[in-house]
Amino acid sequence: MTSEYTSRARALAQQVAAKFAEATDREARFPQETVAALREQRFFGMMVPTDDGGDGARLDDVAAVCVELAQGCASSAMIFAMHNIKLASLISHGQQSPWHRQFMGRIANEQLLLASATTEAGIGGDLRSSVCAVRTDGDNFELAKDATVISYGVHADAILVSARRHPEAPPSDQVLVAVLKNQYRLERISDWDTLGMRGTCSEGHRLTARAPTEQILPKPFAEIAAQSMLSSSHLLWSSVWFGIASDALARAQAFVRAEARKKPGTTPPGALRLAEASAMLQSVRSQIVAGLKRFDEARRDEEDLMSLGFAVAMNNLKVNVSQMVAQIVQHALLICGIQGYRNNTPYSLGRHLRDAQSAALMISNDRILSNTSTMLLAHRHETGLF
């Protein structure tokens, strides 16, 4: 069933995101037109609880919006996904903090855009390790972080930053802090000239910040990552990738239909491959829907949310979807042939192909599989359907 969010996002994707997608990709520029439209239609606060001024939307509503946006512009969809991943952490772990409750209200009322600074030079891509540390000074704290990636950092209104709890804390003893635009400074240390997802503008920055200590989320970052951040990341990223594959397959289907009209009564050569890709896309959709249902069940039970079984399920979702989406786009390219290879046809798939390659790299699949293999030493593999 199509929700009100889905129908509005579909119209926005078709009328705005798709219109500027090629320029966003070609120029590696921030998709300001799409972000402005999302802000105007108040999408950035849709998940904020109603008591705090938002719509109280569910994660599956956000996932559906990600799918629609990605069919127009994958970079725009990824920005929306990353904003909501941070928002999910605030909602899950900031409800007991007056400052964070007030901040969520501002996000909804002012349509603030959230970014994330969790990667760092010197940690090798390990989210659960930090070099930088929070240094408290009375009622305020300071931090300085060499963040190798801060997606759309210069365009954000606030950034959530991971750091060690204090200078003497081990790398894994982390907190998550929220800093507002007037509380931090960004000094660019690397550019964003990439194969795909070019509009996310994910340059590296040295981030320095000073803010009141009340802006530090009360729960340890380990709990935030396990209970909301990693699962919402895998689910919303997968939804973006599904949207990319859906649009690629739609172009392939249009190509096969055009070929069939040229030779009535003859099955085009790409028809069988189209059927194969369609089955793969249905499998991806089923995995995401099942993952969203699994998350909805687990979030009501903290023990389940922290379990190895849930972590393995979310890890498997990310790895499987990221691999299959790239295969589906490759199938679509083979179906469309030179018309998909060229950049100036209705069947062009170069941007889809390049954007899909990022899927296996956003938290490396090798790192995820390594973590899963360790968990499987202690967790019994599920063998039943229910």
Second form
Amino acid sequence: MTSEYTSRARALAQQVAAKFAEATDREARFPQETVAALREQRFFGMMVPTDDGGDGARLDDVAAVCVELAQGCASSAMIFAMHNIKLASLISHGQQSPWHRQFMGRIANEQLLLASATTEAGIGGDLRSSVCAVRTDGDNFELAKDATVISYGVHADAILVSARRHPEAPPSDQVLVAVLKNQYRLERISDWDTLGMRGTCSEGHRLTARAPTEQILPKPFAEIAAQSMLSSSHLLWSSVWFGIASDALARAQAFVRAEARKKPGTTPPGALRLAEASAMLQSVRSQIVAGLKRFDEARRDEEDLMSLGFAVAMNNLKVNVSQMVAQIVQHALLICGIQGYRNNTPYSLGRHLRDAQSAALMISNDRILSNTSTMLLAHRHETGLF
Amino acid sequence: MIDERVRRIVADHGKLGIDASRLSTDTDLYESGLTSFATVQLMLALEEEFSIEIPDRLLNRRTFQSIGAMSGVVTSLLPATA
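Please could you give me the other form, the form predicted in complex with the partner chain, since above is the form predicted alone?
Full complex below, order starting with the chain above.
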């Protein structure tokens, strides 16, 4: 199953994503060609359960697709990852709700693209706190949120929004609501002119929505965040970053091979560093594979999924992978030298370098480490191998 | 008795948006604004107050869901007095 998705995604990455990656990056524009190809090949519903009209693919399959796409265009891969992170929340927490089940069916059928609005002005990047609140009025609710980031918001077909449960609820008592394109309005409050990941178009918007209350997910957002959102984010983001590092290393390896061909019998100077970077890439890959396995086990046991041990493992994965990926790309640049520093050579690494820098900042590593350090006051770390 | 000691700990460490004396023993503390950070502070305070160690398998959301849930866990960990 995985290999079928992988081969299709690899072809799409090479034939479409890679071709438009440079323009996407230069113009900081939405990678519409890649998104259209993903839609045409029906990738957007792959994780929707078969009962609801999707392929019922596992998170492993989605992670594998993210890795492939990121080797062609990291922004496209990140958009695909973010879509699936929202989808993972719907699948884990919307099964009991008829509205959300038919919504998943529509996502698979119509290949809808999901975005999210979970950050807010005045909160300082804390997902688990909201200022805005759902205001119910009969069978409908209204909502207005100053979202500092809604990635590809204007290109999405639906948005998942976090908000306080009601106007008197404390900041951490949140719900997640799904709103459709014809139910919300976006007013742009900030643009997206960044160092890297330029194609995600993560502009800020003031979102105003009105929709039926049945579109509010039944579970508290605290549980959704802990059980599906944070872990699927860390796993799929890490897969995207691995793809960036993997393509950077492929370029470095091609460079070393070309050098070796020019001077047969001698080992090029970059070869040693390539070996070092290859060890790092293997470590990143192993950590992601282990993380996906850990998630798959925890998924079947709600206790484990809500445990501090699981949260610590996912946090550690994110921090480790984001740091190592930046180092690997840096190594690749040292190997390729000026050919990597230049734009428009087969060994160019500028985009990889800039895209990889986002990894430590997408939920700041410092915030994650401080969160982990609190959890380690309670959680005893794993001492055995299995 | 244990309920009241747990309630005092919730008042001192729970950082809730509402007055702890108004909580019933089964009020959902997460719905009252309990964060995961405050949960860890509650755990440390419970361990100190009752001289217990809460094992890893009980370090989950359900344990800290309400005053009653915490009292139950504390009771199960206290040495039997018979």
